[in-house]
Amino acid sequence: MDFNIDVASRTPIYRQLAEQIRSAIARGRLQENSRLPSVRDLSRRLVINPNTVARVYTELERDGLLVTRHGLGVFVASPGSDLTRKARRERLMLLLDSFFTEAVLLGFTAEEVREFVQDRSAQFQWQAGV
């Protein structure tokens, strides 16, 4: 998996990398149990501080997306985090509220938003019954 960092971006490097890993998992480009590069290897390839990579891996592990297997490396975790269904639903509702607020402020209609969501959702790998 190739990751890219835009040093000219106003988005912090750790956030760029975290979002790329999240997206790769959500889109199925990184599968369950896929091994990620070591902190040292990825920091060398991207020419960034190893602490930045370690911070991203720690954050994504805390979110239940990655798991560290001591002596083996960092891997994509099994789907369906430790969060309860209610907690996952509440988290999604907060994200949806933010998304819809932005869509309204940008002047989109409900129908346009439904079409956009339908088109974009086809690009993601959905879990059955999680």
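Now the other one: the form predicted in complex with the DNA, given that the block above is the form predicted on its own.
No partners, no molecules, just the chain.
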């Protein structure tokens, strides 16, 4: 995995890194049980503080995306959220609404947006239908 950090950006480093890891998992570029770089290794490569990397790993473990085995490293967890379906749906709707809001304000039509959604969807690793 190759991550990259823009220190000039106004979005915090730990957010940038966390989003890149989430995205990599959702797209299948990081598979279940695969190991992530060590805190010290990654911090050296990105030229950021080890604490910042550790913070990201801790946050993602709290979200159930990563599992750390002490002394061994950090690994991608098995998929599956512990939230109720209602909670998961509400969380997703917030993002959907902000997406639609931006789409309208940017002047896109409903047709255009439908097309974007259709095309872009292929880049993600969806769970098989229940």
